[in-house]
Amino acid sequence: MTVLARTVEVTRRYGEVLALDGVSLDIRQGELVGLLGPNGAGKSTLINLLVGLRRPTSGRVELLGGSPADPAVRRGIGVTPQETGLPQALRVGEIVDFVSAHFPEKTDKAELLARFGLEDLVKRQVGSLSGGQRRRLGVALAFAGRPRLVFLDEPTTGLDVEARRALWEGIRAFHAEGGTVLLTSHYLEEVEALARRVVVIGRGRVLADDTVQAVKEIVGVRRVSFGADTLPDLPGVLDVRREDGRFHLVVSDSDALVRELVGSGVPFGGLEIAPTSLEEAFLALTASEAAHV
C-alpha cells in the first residue's frame, strides 16, 4: 500500500524537553488510524510535523511523497486542530468558500455541510454558533479540498454524545470512499469504534502499533468483576473501580487472581472474566511504561 505519510527515527526537542524519541511510522493509503497517547506523550507535536508546521530536530519525516514544508504537498491534506480560530463575523458558508477556494479540487459544498451535519446553518454568522456547532464547521472544513489525507486532533472535543456520533459518520463516510485519516482523541471508545489500527505513544516513543484487538492482546490484561463486601489484597491489579457493590479489576494474570481471591477466604460471587477493553489495553501500556523510567 502507498505510504502518504511518513517519519524515520524522528526526534522533537523543545529546550531540555524530549518530546519526540525516535518515532518511526507510516501512515498508508486508506487507513484510518487512532492515536492515543497520555497528556504530554508527543500526539500534537508528531501531528504538527506531519503537517509541516513543525520540523525534527532530527530524522525525516515525508508527506505525500514530498515534505511537509512544501505548499503545493500539504494542498493534498486536510487538518483539524484540537483548537481553531474562524472569523465570528463571517457565514458558515462564506468560511467554507473561502477556505475551499484555497484547494484546486473543491468537495461540494452541500455536500460537505450535509456531511457534517450543517445544511441548517449555512446563513448563519459564525459569532452565533455553540461551541460543539464551531467544533462541527471545524472538522468539517478540513474535508473541504477533497484531500487525500486528514489529521484530526481531538476532533470531538467539546461535544455531546449525539453530535459525536454524528461526526463519526462523517469520518466513516470519508474513509469508506477511499481517504485515510490519522486522529487523536481522548475518548477511547470513540478510536475503538473508529480505527482499525491504533498507535500507542507514551513519552515520546511508540508502545505499540497493531490493530485494536491486537493491542488488546499485547498487554494480555483481563477484566474481573464480581460481587463482594470488601476487596483482598491481590496480586497483578492495574485499575479498580467499584459499582453498585460489584468490583471491577483490571488484571494482568486473572487466573493467578482469581487463585488468590479464592484462597483469601473472602465471601464473593457473580465472578465473571472478560476480554479488556482498549480504555483498559491503553491503561496498563501507559502504566507499564510509566514503571519503567
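Think of the rigid core as the biggest set of C-alphas that the two forms share within 1.5 Å after superposition. Only a predicted model underlies this, so the values are computations on that prediction, with no experimental measurement involved. Positions refer to the first chain, counted from 1. Compared with the form predicted together with the partner chain:
Once you line up the core between these two forms, the Cα of Thr230 ends up 2 Å or more from where it was. After superposition on the rigid core, the Cα atom of Glu243 is displaced by 2 Å or more between these two forms.
Comparing the forms between these two forms on their rigid core, the Cα displacement of Asp26 stays under 2 Å.
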Given for the second form:
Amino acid sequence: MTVLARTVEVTRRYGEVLALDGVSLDIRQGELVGLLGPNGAGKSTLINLLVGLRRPTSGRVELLGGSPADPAVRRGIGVTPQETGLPQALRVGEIVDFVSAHFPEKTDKAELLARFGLEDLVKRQVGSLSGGQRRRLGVALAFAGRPRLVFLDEPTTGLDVEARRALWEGIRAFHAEGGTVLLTSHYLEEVEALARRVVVIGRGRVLADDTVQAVKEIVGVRRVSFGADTLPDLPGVLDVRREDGRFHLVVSDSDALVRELVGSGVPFGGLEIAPTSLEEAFLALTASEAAHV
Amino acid sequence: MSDPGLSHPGLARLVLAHTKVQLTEQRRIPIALVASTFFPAVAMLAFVVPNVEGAVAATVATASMVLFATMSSAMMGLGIGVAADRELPWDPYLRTLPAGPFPRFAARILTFMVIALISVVPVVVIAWLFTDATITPVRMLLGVAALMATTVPFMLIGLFIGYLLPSKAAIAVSQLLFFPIAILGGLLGNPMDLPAFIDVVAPYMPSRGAVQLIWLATTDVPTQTLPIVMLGVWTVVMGLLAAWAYRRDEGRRFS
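Can you return the structure of this protein in the form predicted together with the partner chain rather than the form predicted alone?
Below: every chain and molecule of the assembly, starting with the one above.
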C-alpha cells in the first residue's frame, strides 16, 4: 500500500528537552490512525513535523513522496487550526473561501458546510460562534482542499456528546471515500470510535503501534495497593512503588494478581483496586519498558 | 527553487486572497484605522496649522506631516500587528497551507499601503483648507509615489520589531523608536529652522532622507544628498535585520 507520510528515526529537541526520540512511523493510504498519548508526550511535535511547521533535529520526514517543507506537497494535506485562533472578524463563508483559494481542487462550499452542520452559519462572524461551532469550522477547513491525508489534532476536545458524534460522522464519511486520517487524542474512547490502528506515544517514543483492541488491553491495567511487610513474587506487575508501608502496584491482570497474593500466604491488609488513568497506564508502560531494556 | 506547482492556484491569486482577508479584517475593526488617521490629523492641527505661513513652508510642513502619518502606521501598526498575529494559533495554521511565506508578506505590504493612503487623506484635506499649501496634480502623484517608496524602510523596521518581539514589547519598542526617529529627523516643528542638535543628527535619520525625497517630488525646496543616501543605507540594513528576525522566528516559534 502507498505510504502517504513517513518518519524515519526522527528526533526533535527543544534546547534541553527531547520531544521526540527516534520515532519511525508509516501512515498508509486509506488508514485512519489514532495517535494517543498524555499531554507532553510528543503528539503535537510529531504532527508539526509532518505538516512542515518544524524540521526534525535528526532523522527524515516524508510527506506524499516529498518534503513537508514544500508548499506544493502540502496541497495534498488538510490541517485543523485551533478554534481559538480563527480570525474573529471574518465570516464563516469568507474563511472557507480563503482556505479553499490555496488548493487546486476544492470541496464544494455548501457541501462542506453541510457535512459539518454549518450550513446556516455562512454569514456569521467567527466571533459570534459558540466553541463547538468554531471547532466544527476548524475541522471542516481541513477538508476544504480535497486532501488525500488529513491531520486532526484533538478535534473534539471540549465538545458535547452530540457535536462530537456529528464530527465523527464527518470524519468517517471522508474515510469511507478513501481518505486517510491521522487523529490525535488523549481520549481512548474517541480513538476507539474512529480508528483501526493506534499509535501510543509517551515521552517522545512510540510505545505501541497496534490495533485498538490490543492497546485497550494494555490500557486496561489496574492499580492495586495493600499494606504488607514484604512483597511476594507476583505475575504481571508493570510498576511497583512503596510508600508508608503500602505497596502500590500497576498490574495487567488484577484478578490473577490477587489470587496469587492470597495464595502466597504473605500477610497483607487494606487491599484496594482502582482503574488507572490513561496517563498512568502509559507511564507504567514506559517504566516497564525501561526496566526490561 | 523552481516550483511549477505554485503557479497552479496562481501566486497572484494567493496574494489577492491574503490581501482581501487582511483588508476585510481591517474594515471590520475600524478603530485601528481611525487611530492611524486621527493621530496625524491632530498633529497637523496642533503643530502645522498655527505655526506655518507661506505657500512653500506650508507645503513642506504638510509633506513632513504626511510622512509622519505613514511612518507611524508603518512602524507601529505593522510592528504591533505582526507581533500580535504571531501569537495567535491562526499563524501556524496559515503556515501549513500550501502557500509559502510570500503571499502573506506581500499582502501585508499591500494592506499597509492602502491604510497609509487613507491615513494621508485628512492631513492633505487640512492642509488644503487651513494652510497656504499648494500643489499641482502631477507633483501630488509624484509625492504619493515618493511616499510609498520612502515608507519601505519604516515597514522593514516595523517587520523587524514585529518578528523579533512579543506584542507587548513590540508596542513599547515601536513607540520608543518612532518618536525619536520623527523628532531627530526634524519632522516636528518648523522643518526649515531646526534646533542645532537636531540639525547635526537629522541627515543620518531615515525620516530626514524620506522627507527630503518627498520634498523633492512635491516642492522646489533644495535638498541634500546625504540624507537620501542614508535612507538607502537604512533600507538595506533594516531589510537584512527584518529577514534575520523572520528566519529566527521560524525556528523558535514553538520552543
